[in-house]
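For reference, the chain that follows is the form predicted on its own, supplied as structure tokens.
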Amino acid sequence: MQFRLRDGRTIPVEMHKSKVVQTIKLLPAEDRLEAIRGAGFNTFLLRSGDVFLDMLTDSGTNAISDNQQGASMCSDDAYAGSESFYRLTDAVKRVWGKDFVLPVHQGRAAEHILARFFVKPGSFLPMNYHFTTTKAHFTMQGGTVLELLKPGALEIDSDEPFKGDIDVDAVERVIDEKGAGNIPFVRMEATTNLIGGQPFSLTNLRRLKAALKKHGIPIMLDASLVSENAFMIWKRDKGAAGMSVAEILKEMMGLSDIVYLSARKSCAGRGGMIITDRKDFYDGIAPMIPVYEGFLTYGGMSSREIEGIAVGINEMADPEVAGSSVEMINFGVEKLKRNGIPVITPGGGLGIHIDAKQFLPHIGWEQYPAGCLAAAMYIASGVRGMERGSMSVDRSADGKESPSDVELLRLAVPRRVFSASHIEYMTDMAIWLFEHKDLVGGLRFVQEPPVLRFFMGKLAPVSDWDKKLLDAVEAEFGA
């Protein structure tokens, strides 16, 4: 919730109650530039416990309720035929409309299942935007990502309230050239993780549904922040106006065909599933769980994990849980706006995302601007955020590497985990950083892997630049 204060300052309101806490440490900075190096200035391979604030994800880092913790304790644990699975479809079916449920360990395994079933070679998978394990199990598979995004939608500063909506008209050109054939699914992402956590609108996939219904070309949905998608909905869309969250949630997934997501992101610490209405869909997926996954009650999840997510769909759709991280990246990115830091705008979900080429122009993005300020910002300040842009993209087949649309250090704010005051301090300390940006140079890798180079490779400064940005530190805040 929103509140404003008497001095004209708008805060939010947790509108909850912290009853259980983890403590969390401040190192000096010497021992984060330590840290760091050890790290090969991959914030990824930072040990937790030499990390403030953690922003790197919300994937299996959001708070759980109590009443998921209760349900918890309730479970289960047959390994088939389980009751909590049972207590899960139920759920599926109440608020989300859909009656079949395949239940996997986390969103990445639904993606290599859907892969193995819809893509083969001379696929074409038009999509809103890729994330990255996405597009790796689609190409891997032979298909071609086609990323159609609407004009102005990579803009860092901007008013457009739907950016991650998809140019429906690119994709009946798609349809045209490549076949309908030949496109198995069109992908929306809610929300679009790699270009700031943008929504969609119900207007937009709406007029997508009907676009591809004379074609037969089912839509594939990412649900893994669909509570968040649908906030943003209920707060921008006019073509939603007088529904509730709830009714948009039912909406979303009634206009999807097979909708898949992490738990990890969506509603509970673990877990994942694939669900849809369509039985052969259904049934040409469902022999590859127990193969790859686990029985079809229990796919890879712990019945407890299960109990979770069961009671965390239902919790979705009260709209001071789907907006809790959203008010919260609102508060950060007006205060950032209002200091002149480069800021994707409007806030979206997942996190707080600032333009790392025009906060750090003097750096080419051949030597990874937006690593370099994620390496920074953790020096500074202790606060652990995530490189997405040109590190973030493999190189080709040829060994070349191309910059990405893109060059964000995000800062995700997991859901009812962080409180106003963390997100004050992050964001000092981001402006801080800006005023001394000269301080900071580039990175290169010496250790790099062929496959999502980002969450496991090296890299090592280009210069000293380190060491001065850590007296900069120290001489304004002491050891």
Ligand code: F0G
Contents of the next structure:
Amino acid sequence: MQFRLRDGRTIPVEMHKSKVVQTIKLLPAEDRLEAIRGAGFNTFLLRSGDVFLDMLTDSGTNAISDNQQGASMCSDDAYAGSESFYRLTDAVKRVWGKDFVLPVHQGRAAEHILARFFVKPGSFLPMNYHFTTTKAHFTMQGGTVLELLKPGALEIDSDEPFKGDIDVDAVERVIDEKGAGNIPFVRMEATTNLIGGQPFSLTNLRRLKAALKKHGIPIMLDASLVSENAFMIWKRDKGAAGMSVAEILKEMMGLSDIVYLSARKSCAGRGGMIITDRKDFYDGIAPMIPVYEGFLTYGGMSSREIEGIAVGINEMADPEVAGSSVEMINFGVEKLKRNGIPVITPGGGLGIHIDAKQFLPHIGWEQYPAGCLAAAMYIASGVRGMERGSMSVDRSADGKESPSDVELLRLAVPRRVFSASHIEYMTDMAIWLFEHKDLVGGLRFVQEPPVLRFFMGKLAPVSDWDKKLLDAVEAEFGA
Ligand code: F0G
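Just the form predicted on its own so far, so send over the form predicted together with this ligand.
Following is the full complex, with the preceding chain placed first.
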């Protein structure tokens, strides 16, 4: 819920209370510098005990509800035919209106299986935007990803409510050029992860469906953050006026022929699913589940996780849940914007995205400004964000590096985990860092894995800027 205070500020009021909590600590600044040095200046390699506010991701880190916890205690551990699985399929049918559920252990497992089923050398794969694991799986099968965002989608500061819309005219042009037979699906990612968690509109999805229908091309929905996308449709899309979040979700699912998701992000602590109402897709994909994931009624998940998802699907249709992180994000984005920090607007799903290109204009892309900002933010504040920029783009086959479309520091806001005062602290430290941005320098790889290098790669500062930043932090805040 948003509440307007007497001093004119609007704050997000949490519509939940804590029952179980985890203690966190803020290490002294000197220890933070040691920790990030040990992690090769890559926030993925920090130990979580060394982190104060963990804003790396919302994956597996959303709070679960008392009802989810309760249901998981009553799960059925049968290897085959688990009752927990049937409670999951019932929830999918009732809330989302879809018939067939194929369980997998997490989102990228769904991508692996879908890539094997749909993609072959010569396939063209139009989408609103790629995600790292999605692109890795689709290209490993020989497909070519085509990103068809509408003009203006990559503008950092914008009033455009649906920067995640696909350019339907461009999709039609691609079909004319490449031939419908070479396009196994068009993928829509509900809130485009890599470009600021920006939603697409229901109006856009309806238009896409109409355009694809005549060619028989299915829509594939990456529903990992579908509730947040539905919430923003509910708030912003005139084409959905009068609809509830639950109705919007059901229509989004209905317009999509094949849906997959990371349950770690969408509605529970772990797991993933492929969902469809196309019997031919189900029959083609189902035999792969026992080979790669586990028997058809658990797919690599524990029965406790499956129960959590079944309850989570119901909860995510509640606007107070679907909107909980969106409103926190908006609160942080508005404050950063008021203070002149370059941040993606409007606020989207997943997290707060600071534009490292504008934040650190003195660092060229080949020294990974978003990675530098992530490391500097940790040294300054103990907050762990994630680099979403040129470090997250792997080298091409001939070893060349290329700049990312955007250089972002992502500060994830997992659902119902952080309070408004946590957001106040994090944004204040970002403002301090902006005032001292000249202290931050570049990074270079010292250990660089060939695929998804951002996960495990190690870097080193190009000068002793890390020590100078520490001195400034200690001068301002004490040790
Ligand atoms: N699709 C999207 C849009 C995602 O954001 C993710 C994961 C996946 C697929 C893969 O799912 O992790 O369960 O295998 N995103 C996480 C993140 C990793 O931090 O943004 P997974």
